[in-house]
Structure formats: C-alpha cells, structure tokens
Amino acid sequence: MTLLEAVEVRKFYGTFCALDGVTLTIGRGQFVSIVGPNGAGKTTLVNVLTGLLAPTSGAVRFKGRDVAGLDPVRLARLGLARSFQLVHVFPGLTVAETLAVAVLARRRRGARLFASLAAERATWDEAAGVAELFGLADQLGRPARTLPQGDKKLLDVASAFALHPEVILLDEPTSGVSTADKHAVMAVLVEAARRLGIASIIQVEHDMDIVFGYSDRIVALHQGRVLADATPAELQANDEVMATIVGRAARRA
C-alpha cells in the first residue's frame, strides 16, 4: 500500500532547478534511505515532502490526498512527521519538557502550550513512556542541551515519534554521533518504531554503512533527478551509481 508519493516534482530557486521531475513512492512497512552527493537535491526533496517548501510543479500525496505545500503541523496531524530538533528550538527545556511539547503538538491546537504543560498529568506520563522507549527515562529532568550528542539525536527522533505518525522522515539521524554509537542509535530507533507502530521510515543519511545496513530501498539522487531506486544489493552491484554517490575509492574500501 502506497502511503507517500511524489509525482514529477520540480522545484526551482529562480532559474536553478533543484528537483527535476522526481517521482517516488513509499509503501507501508518500508525503510527507505535517500542518498546522493552534496547538491543532489536531498534536502529540497525532504522539505517538499514535509511541507516546508511547496513544489514548483508536480504532486505530493499522502494516503491519496494532495498535500503539496501543506504546512508541517497539519501534515503531522495527518500522520506524516519529521524530526523536530526541539533541542535547538527550545534549548532551555528538560528532556521531559521537550517530549511533552511534541505530545501537546499532536493533541492540541492554540497558544496555551506551556500552561497546558503545567497542568496535564497524562502529557507527562506519555512523554515519560516515549523517553523509556528511547533509553532516556533516567534523563527526564536533565536540560536537553546538556545531553551527549548521541542522546540529543535520540531526543530529536523521540520528539517526532511522540507525534505517533504513520510515516516518519529523519534528516541524518546519526550526524555528529561517534562511529561507535551510530548503530546503537539506529537499533533504538528501529525498535521504537516497531513498538509504536510506525508504518514506514524515510531517512536522509550520509553514512553508507547505516544506509546499507538498515534500508529496504535506497533512492539515489544526482543533480535533482532520481539516479536509482533499488534494494541495497542492487545498488551495490551498480558500479556507475556507486561511483556517483560515494566515489570508487569508497566502494572498494
């Protein structure tokens, strides 16, 4: 079943074409990685899929509904979310408060966000439950900005999971994390998705070990176009695509 699709999406910045006829589909139960060299269009595609940018032309559909240009808050209520990076937006909040903000974003509208935080036991309980899934239960009272980088990344992801989306999009979930900790972050993320019933995961990721280790499909972009859409094994067998994405030396390593 197709949950999210882009059809012939183009995005121009003035005369520069950042996305040139991108078409892709994301089905239920898939873990899809979007890869490509710098300037390939990955960030623009993520921003178009999650409502931060409207496409110049083409369609973006979520569960059959045209959502092109729909803002991220409304998309999250429909079931499509991306990591908030609330640690950077609200650096003074604790871990519990950061997760509670995400819970309230899903459950409420309006401006009385922090007044609601003070009053709702159910919100705190749900935030604590999400923290436990991500191994952050013993950090609830700690200021989020003081967490180690790996835990900050987990908190960013956890805040998106607290929205209970069907499809979640993660922008470089292991960036800035030590090589030793990257697989631990991914293992927690995948298990939490399973337990929360997340239907599909889309990630943009530069670390090809992570990409090949966790993806069902890999979508490779180059100069704003889809260069390949394949399984990890099919992509690794394609010398031309691998050379474009990571360089021949990286593939031989």
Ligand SMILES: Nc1ncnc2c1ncn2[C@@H]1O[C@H](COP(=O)(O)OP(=O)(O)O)[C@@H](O)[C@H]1O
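These numbers were taken from a predicted model, which means no experiment stands behind them. Positions refer to the first chain, counted from 1. Each form is matched to the other, and the largest set of C-alpha atoms that superpose within 1.5 Å is called the rigid core. Compared with the form predicted together with the ligand:
When two forms of a protein are overlaid on their rigid core, residues whose CA moves 2 Å or more are considered shifted, and Pro148 is one of them between the two forms.
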Contents of the next structure:
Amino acid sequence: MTLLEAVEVRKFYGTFCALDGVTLTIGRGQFVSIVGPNGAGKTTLVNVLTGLLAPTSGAVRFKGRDVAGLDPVRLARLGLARSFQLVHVFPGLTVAETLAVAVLARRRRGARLFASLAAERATWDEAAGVAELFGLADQLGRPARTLPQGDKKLLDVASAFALHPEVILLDEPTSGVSTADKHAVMAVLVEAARRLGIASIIQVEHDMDIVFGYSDRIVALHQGRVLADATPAELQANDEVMATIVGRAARRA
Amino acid sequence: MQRILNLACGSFYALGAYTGVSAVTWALGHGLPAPLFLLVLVASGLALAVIGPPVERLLRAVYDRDESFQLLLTFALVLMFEDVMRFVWGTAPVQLGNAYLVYGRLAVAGSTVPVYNLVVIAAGGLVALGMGGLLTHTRFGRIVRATAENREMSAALGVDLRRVYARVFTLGVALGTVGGALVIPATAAVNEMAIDVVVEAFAVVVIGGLGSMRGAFVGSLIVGVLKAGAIATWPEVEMLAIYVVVIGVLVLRPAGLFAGAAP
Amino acid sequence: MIRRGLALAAAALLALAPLLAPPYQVTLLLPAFAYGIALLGLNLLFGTAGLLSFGHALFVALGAYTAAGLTTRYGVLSFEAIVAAAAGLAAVVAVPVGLLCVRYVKIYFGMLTLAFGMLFYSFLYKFYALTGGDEGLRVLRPLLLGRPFAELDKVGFLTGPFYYYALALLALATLAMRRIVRSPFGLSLRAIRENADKAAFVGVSVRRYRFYAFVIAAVFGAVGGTLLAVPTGLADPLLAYWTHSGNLVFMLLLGGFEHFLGPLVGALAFIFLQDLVMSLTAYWRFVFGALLAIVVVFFPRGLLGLVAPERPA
Ligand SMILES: Nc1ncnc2c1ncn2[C@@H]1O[C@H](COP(=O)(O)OP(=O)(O)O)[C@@H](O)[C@H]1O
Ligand SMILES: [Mg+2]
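Can you give me the structure for the form predicted together with the ligand, which would complement the form predicted on its own we have just seen?
Now the full complex is given, and it begins with the chain already shown.
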C-alpha cells in the first residue's frame, strides 16, 4: 500500500535544477535508504517530501493528500515526521522536556493553559520511555545544549519518533557518529520503530555497510535524478550502478 | 541593509533639524548672505555625522546578539538624544522663520510652491539616484550588498565586516542628519519628529519590501504622496493614514509590494 | 526552597508596607503593582515565547481608558466590573491585532506592534469627542467590592483599601501566570522560543500558540492599566505612546526576563529609581537611557540575573 509518493518532482533553486523529475513511491513497512554523492539533491528531496519546500513542478502526496498545502503540524498529525541533517534541538529545554513537547502535541494536550505540567504523569512516563529506547534515559534532566553532538542528533531523531508517525524521514541520522557506533544507532532506530509502530523509515545515509545491511530498498540519486531504485540484492548485481554509487561514496569518505 | 533596525535613526533626523536651525540662525546673524543658508544646512548635517562612528561602536557590542537587544539599545539612544535635545533647545518647537522664501516662489498647477521645496525634492531624488549608483556601480556598493545578503560568506571572503558596518552606518547617519537639516526651513524642529521618521521609514521599508532599492524608492513616494494628500484633505489623520497603510500592506502583501526580496 | 522563602518574605513585607512605610512610598508601590501585572503579560510574550513587543502600552492604555470611560461616562464604579470589562475589551482588540502580528517575528513583530500602539495613540489623540484628546479622561474613585470608602481621603483610600486590593490583584495575576507558564502550553511556548521550525515539526502549532500568548499578554496589560489609572486619576494618550512601550520593555530587562519574578522586580526597581533620579535632575531620560544601554550591553540578564545567573528551567 502506498503511503508517500512523489510524481515527476522538479525543484529549481533559481535556475539551478536540484531535482529533475523524481518519481518515487514508498509503501507501508519499508526501510528505504536514499544514497548519492554530496549535492545530489537528497536533502532537497527530503524537504520536498515533508512539505518544507514546495516543488517547482510535480506533486507529492501523503496518504493521497497533496503535501504542498499542509503545514508541518498537519503532517505530523497525519503521521509524517522528520529529523534534520543539521541537528535541530531546543537548546534550553531538557531532554525530558523536548520529548514531552512532542508527546503533548501528539496527544493534543499542548494548548492546555491551566493544567499543571508536573501532573502530566502519562506524558512524562512516555517521554522517559522514548528516551530509554534511544539510550538517553540518564540524561533526562540535561538541557539539550549541554549534550554531546551525537546525543543531540539522537534527541532530534527521538523527538520525531515520539510523534508515533507512520512514516519517518531521517536526513543523515548517523552523520557525525563514528563508524563503530553507526550500527548501534541503526539497531536503536529499527528497534524503536518496531516498538512505536512506525511503518516506514526513509533515511539519507552515506555508509554503504549500513545502507546494504538495513534497507529493504535503495534509491540512488545523482544530479537530481533517480539513478537506481532497487533492493540491495538487485543493486549488488548491477555493476554499473554499484560503481557509480559505491565509488562515489568511497571517494567521499 | 544592515538588518539592524535603528529606532535612533529618527533621533539623528531630529538632531539634524535642531542643529540646522541653530547653525543657520548663527550664520545669518554673522552676516551670511541669505541665499547661502542652504549650504550651511548641508554642512551642519554633514558635520553632525561625526556621531556616527561612536554610536556604531556602541551598537557593535550587540551585533551578534538577538535582534531584540539591538532594538533596545537603539531605544536607549533615543531616550538619551531626546534629553540632549531638550537640554540644548528646550521643549518648544524651534523654527527658522521664512528664510527659505529667499529663493522665491513658483506657480505650479494653480498654486504657489516655494522654490526651496523643489530644491529639496530635487536633492532627495539626486541622493536616491546617487545611493543607487553607489550600491550598484562601486566596489564599496558591491561589498555592502554582498554583506547584506550573507554575512558569513562575506566574512569568509575576507571582507572586513566591521569597516563595512561602520561606513554604512555613518553614511546612514549622515543621510539622516542632512535630511533633518534640509526639512527644517519648511517645518519646525520638534522632539516628536523622531518617531514619526522611524515609523515612516518602517512604512517605506514594509511597502517596498526589505532590501529592495527600487521598492524603497517607490515606497517613499507612496508614503510621501499619502502624507501630502492626508495633510491637504484631513490633517488629523496624517500619521493615522500611514499606520493604516503599513498594516494594510502587511495584511495583503506581507513581503512588500515588490516581493522577491527575502521576507 | 530558599527562593520560595525569599518570595514569601517579600510578599509579607509588601503586605505590611502601609503600616511601616510613609504614605508617599506606599503610593509609589501602586504603579509598581500595576506595571508588575502588565509585565507578567509582556514577559509571557518575550521571556517565554521569544517575541518582543514594542506596543504593549496599547493594552495598558486600553485598560486605563476603560476605567476612565466607565467611571466618568457610564457611571460604572465597581472596580471588579471595570477589570472584567478591560480584560474583555483587551481580548477583543487583541484578536485582530494579534492575528496580524504573530505572522511575523523579531524586528518585524516589534515594529508592527509599535505601529499598532501608535495607531491607538493617534486615535486617542485625535478623536477628541470620544477620548478627550490630549487632555485625556478623568478616572473617578471606584468602588472596591461594592464599598465606596467615602470616609477616607484620597491618600487614605490609596494607601489603605486600594493598596490591598491592588496587592491582591497582583498576587492573583502572579499565581495565574505561574500556572500558565508551568502548563503544557507554557512548555510549548518555550519550545517555540528555542526553535520554532523544530517545534512545528514536532506538531506544535506555532502561530496559534503565539496568538494565544499575545491575547493573554494583552489581557494582563489591560488589567495592569486599570490599576495604573486610579492613583493618577487620569487616562491620557501618552499611556499608549511608543516610549511607554519602550519603558515597559526596559523594566522587564531591568528585572530579568529569564526569571518568572523578573517583571515584578523590574517594575519595583524602575519606579523607585525613576522617583530617585527625577528628584535629582529634570533630565532623567538621559540617565535612564544610559542605564538601559549599560543593562543591555553588560547585564542583559537583569537584576535577578545577578543573583541567579543560570537560566532557570
Ligand atoms: N537553498 C538553496 N539555494 C540554492 N541552491 C541550493 C540550496 N539548497 C541546496 N542547493 C543546491 O542544490 C543541490 C542539492 O543540494 P542538497 O539537496 O542539499 O544535496 P545533498 O543533500 O544530496 O548533499 C546542491 O548543489 C546545492 O548546492
Ligand atoms: Mg544533505
């Protein structure tokens, strides 16, 4: 069943064409990796898929609705969440507070004016539960700005997970994480997705070990076009594409 | 341009006006031929621009902070300048009399207009053209525009931001003080003119769209015509009309009438 | 714990002030209480939601003019009715104004609120028949809980029943604002202040919450305005003038916008400093401008920031 689809999406920055006719469908239960060299248009694609950027032409639909007319809040309620390539946290809020913001928003309790925040037991418990999943349980009281870079990244991702979305888009969730720790992070993501009932994960990732180890499907972008869209096994059989993407990835590293 | 909104720019304008009155009165008292008063006005305005660098130095302390603090610091300057003007010139409006009539009057479309007003209008046009030329055709102008677009990039390319800011700021102060000096033959210098100018400048920017020279020019024309029209037909609503237009533009065209510039 | 103890001690001191301090000092506390309430609202916008309004005086003036209009024009003297009417009116005005203003942030928000404040100022100034123009409108002595206290002279009234009434209103406003800041809504506002884009992507309706904050701030501003008008007995257009808004921000910064009690400390400090400086020189604005510059550059965390430098959670 299709959850998220892009049809013939083009995106121009001025005269520069960052996405040149991208067509893509993401079904329920898929783990999709978007790969490609720097500047291929991966971040642009994620931004267009999440409504942050309007496509110059073409359409993006989530559950049959045009994403272009939906703000992030509506998208979150419909079940679409994301994290950013450059970490986005609330520097002055603690880990628990950050996750509580997301939990409150999901439970539509964020606008309660005179309710006591301290008495929101269910919210805090849930926030603590998410923190636990991401290994942040002993940092609950720390302001986000004092976290190490890797934990900031995890917190950014965790707050998107706390929305219990159906589809989650992660722009380089393991950037800045050492190769050794990347597998741990991926294991956390997969486990968290399973526990929180997240149907599909779409991630931008450079590490080919990770990409081939975890994905059901790989979308290779090159200069704004889809170069390949296949399972890891199919890709491995295609020497030409492999040379392009792995070669580039290797050069990049 | 600098992304610093300066509440104190109105104070520079008012200061220019007061100083202009004093300078011209003094010069005429010392036997200056009346027709030369225009030069005295311009000279006094330019001389006042010396307050630019020290004020800029002060504002530099908050360049990298939240804009709110920049706004507040300029508000502090407004308070201080207000009392300086009160101390030197008192609270009553200060006027030049009708010296400006030495240039005579001209019959235009059935009414008479003092030639001086036409001179000021021409000067305004020239300054606008000059600024446009400066920004588009000189090295300094290109640096200023690049910096307005992207501070970090310019800094990375080796542009000395401090010098650019200091010069732009002083230029702005000079334009403000000379502008203030030029209008006083036609109106009195009063303390309140400071905020009127700030709001008008804001109106111009809002109507024109931030950072667009063409927009600023058309915006100032609209504000000017509007003011003149309101004064001629219903003087009570002069400032009211400007606020209403600002708010109207923001409702209908949030990016300004010349959208395309960054909001 | 220590903080709570200090706050309680200060509250007790304020409650005893009419017995301990000379009447003049006590009457100085009244505008400080009024500003305290208005600033609680302003700080919900700035300290909590991160929006700096340069037009908050609009709502203070609206409250003052409500008190003036009701007492002199409509014979409504009940102060409870006046406060309720001012709060209601402020909310009604804040809806359209807020809907427009919260579409912007930072300097644009500041300038737009300033423009609205000045629009109201021009209105008060120019529409003589309705507002009394530059002379303003008188504010008659109101009834407190239905009682006129006719046996008391003006000072007796102000330093007696009205003082305690104002103090009670301040306490009520403080408790209400405390609840709001410590509610899920308060947390959402802080998230917006810290990173609005991120807040939107975790499902916080950024504009809607900013709008709520704007309306609440307006209501607090107007309630403060009603209190401000009674001791002076006058509502005049300068209440809406932009420098008055600027002074409100000044007070907030002086007290420390990062602290919940910053507004109250700032209002008290400002009023007593102003009284002191004005008794020394006619050019108190210059002194205050210099003071503000020093605070902005060197002590942006205000007086409470000197005591507790870390931003509290
Ligand atoms: N806001 C922008 N304005 C102009 N060009 C941009 C902008 N964002 C990205 N680009 C350009 O678009 C191309 C794709 O960028 P991006 O989507 O960030 O690539 P990736 O995430 O694959 O590295 C790059 O060449 C980049 O320089
Ligand atoms: Mg990228």
